[in-house]
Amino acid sequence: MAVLKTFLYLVVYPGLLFLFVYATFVEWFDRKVYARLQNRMGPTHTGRAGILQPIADFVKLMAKEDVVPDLADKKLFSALPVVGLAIVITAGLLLPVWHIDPAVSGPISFPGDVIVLLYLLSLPTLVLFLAGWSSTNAFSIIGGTRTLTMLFGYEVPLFLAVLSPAVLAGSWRLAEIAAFYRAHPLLILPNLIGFGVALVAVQAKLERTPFDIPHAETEIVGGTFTEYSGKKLAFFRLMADIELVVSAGLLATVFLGGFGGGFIFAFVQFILKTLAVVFLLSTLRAVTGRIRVDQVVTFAWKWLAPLAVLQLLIVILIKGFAL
């Protein structure tokens, strides 16, 4: 039974199969919300209300010619899409979605898993930088450099914002953090500043408007992805979709009480809470315009970092004097 449970966890839910299906659905949801906020329709034709459009796009890219530039580092250029996809899938397995035991949410659950998850979510940025650099295209190199530059802006605020709820919960284990806030729902309120900081930082991590500078089509063609096509581009797009799901799942776990109350109820909560986070990210994407890369770093250190420190201070005071 333990072997079967582990197999289902790794392959079916929340493993590869579920992450692929749900990530494509979240892409459709994001595109529909973004379009409606701009008075457009979004995907409409492939499947009911265009729900199968992301899968159709993935299949179409998989069938396209896979071109590798002559001057590129061919081994690195070809390996990076697979490496990036493997990283975000591994990160998805750490989300505490199985709550049979509040302290043990699945085969991959251990003290400090919140740190590991944050670390894994940092690696795709390095993958994108290396992807741009290895292609040797000028536009790709600029895009990759912008990706790495933004990392120095949003990463520290994101870590501080996400770890503040862990400090208040007194645990570095995702399942225990979520269980703490389900038992003390009022303590979610002091973390609202951190939630706002984390939301903006995740938007920057995912390179979504207004932080889409690394692949600004009007400036550098396609940025990091200028030379990518076919299967490799399909893997990168799937990586971005799964990273969106995992990031939304992380915020829902540490700020919104996670997913508990039995397997079915936990699954429903996971869907609803992650979609709520994606809705907020889509809204932020729709109401803002692209800014410069130097403005990203300035904004992160002038506003996000101080707010994240303030959040941490609030949490320390509550833990020291009220708990």
Second form
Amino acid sequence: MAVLKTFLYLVVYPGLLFLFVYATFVEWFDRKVYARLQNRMGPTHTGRAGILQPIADFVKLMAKEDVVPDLADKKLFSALPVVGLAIVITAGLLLPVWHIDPAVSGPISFPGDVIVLLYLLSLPTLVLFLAGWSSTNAFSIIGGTRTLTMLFGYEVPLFLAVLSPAVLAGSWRLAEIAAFYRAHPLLILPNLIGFGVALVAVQAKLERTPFDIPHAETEIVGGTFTEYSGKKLAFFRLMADIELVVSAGLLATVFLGGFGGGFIFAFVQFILKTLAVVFLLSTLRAVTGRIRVDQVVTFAWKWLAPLAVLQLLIVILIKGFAL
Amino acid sequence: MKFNIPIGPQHPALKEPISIRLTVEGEVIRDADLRLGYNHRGLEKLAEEKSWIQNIYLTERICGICSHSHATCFVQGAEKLLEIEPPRRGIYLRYLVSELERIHSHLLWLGVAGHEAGFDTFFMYTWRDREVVMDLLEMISGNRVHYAINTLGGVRRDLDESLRKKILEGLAVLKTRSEYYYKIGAMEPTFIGRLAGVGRLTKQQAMDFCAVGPMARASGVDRDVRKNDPHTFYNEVEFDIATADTCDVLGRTVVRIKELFESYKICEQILHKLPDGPVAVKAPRKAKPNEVVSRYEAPRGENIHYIVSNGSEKPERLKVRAPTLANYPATVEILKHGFIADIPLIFAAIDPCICCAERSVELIDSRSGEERTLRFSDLRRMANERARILPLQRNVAWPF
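What I would like now is the form predicted in complex with the partner chain, since the data block earlier showed the form predicted alone; can you produce it?
Below is the whole assembly, all chains and molecules, this chain first.
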């Protein structure tokens, strides 16, 4: 029975199947919001209001020819999409929405899981870099190095911004942080700067405009993904979608009070809060143009990092005087 | 670590085939080389086979975006050779279409610049508003792209009062929209961050490399055929040459948006001052032996047609110098020492029209890298030789 339960947990809910369905829905939502902001229709054809379009895209890519370049490191090249997908799904399991009781201890919720989650969210960047590097294509290599260059910009501000609410809550455990802010809703307000910093940093992590530099179509064709096709490309795209869901879930947990209440209520909260975060990210994507990779690093260290430090300072002062 | 990146002949940033070879060190470009010849169509040779009136429609097909520019440039020259003077109303309508074409071309360019800078929302907005001017052009001429409004001695179609009102309404809409784009161009930080300081071309360089059009005007060179040529229609309307002194891609964007406003001004003046009378006169079939150089300020810069007539009903020679060709030397120079991320922007900033500028065939040996430029006679000799060497195929199946 326990084996079956674990199996269902990993494969059906909240594992592979649920995350797949929800990630495609979020991609549809993102595309629709982006299109409406650009005065376009977005997907309309497949399913009601085009809601099945991301799944159709996935199925189509799975059926396409899968080419591996002759010069590429074939094992690495083929393993990376699967590894990347596995990493983000593992990260998804750590979100505290599936285990709503903070008292439950186990492999899924444990002190320090916020660090593990951040770490798991950093790994896809490394996967993308290796993917670009192992393709041995000039465009892919440039895309891969751009991925890493950007990492040095946004990673530290993201960590600082996400950890300051944790410092205020006095816990390294996602469920406890969320529970703390549900108990003291007013304390969400001092974290607003951090929320802004984290939103921008997550946008950079997800490589969306204005940070879509590693696969800037007009400069380096497909960037990291130039040589990827078929199933492997489908896996990478699914990885990006799930990463979007997990990042939105992380921000919602840490900054927006998480997902309290019973099973159903927590689930509804999870949907609403992640969609709200994704809406903000989509708007940011629509209203900006792409910047250069050197501008990312400059921007991150000139603005994001100082703001994140300021956030940490505010949190420490509040913790010292008010609590 | 240095390595070569090929941009083109097929590349997402390029809408037409051209090849740029770049030597890069990390993100910085060390050397650039431009190769043409992927889109040669033999239009100049073809023009010698066609009559004067047929050639209007041929020159129109040199370019899909500035089709009216090439046709007008040719017609201006041909009318000199045929010794006819179009009526005033015909001239006014011809240059009304010219200015509307400039508006459509600049709106298109703004969208492309937005797309190259990864700002797709800007692209979608400008192209939506471009539909307004495209519809106006369709109402005037009956066509959206190749207007074919020109004919020898005037224009083909007249304008009535209701259409005149519709054009004025459309211009009012476009004006408010362009003000909004001007604001975006001046305020959106990611967009400015991408454009400012990119692709610097000093005033001296712009003159040395003979840059034309918005490229030169953004470097502070106030060169515009509409103003500089004393014998044009444009002496009858009031407008200013739009210039900028930032010498970069941002300046080129600003110049184009300013030119939009100047074009709206010119269009309104034309519509208010439109004289009565016929729109065209009858043109003779043959031109006396003579030669003419015709200049025209296309949206991309100065367009030159050199036409020779020999007393027959066909031109002896037509030579086209499209503005894009004049801007290539400056582009290669400013590509050096830039970033990879700036290539599409720098290249887009000249508003390249590659098929306009294709004039010669150059062969590169793929094994040795050796290059040679071939003349037509060489190509014919090679073809004959190959036909001689190949065995005659007697049992070839007819393909149906």
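In this text, rigid core is short for the largest set of C-alphas that superpose within 1.5 Å between two forms. Keep in mind that this is a model prediction, so the values were computed, not measured. Positions refer to the first chain, counted from 1.
When two forms of a protein are overlaid on their rigid core, residues whose CA moves 2 Å or more are considered shifted, and Tyr9 is one of them between these two forms.
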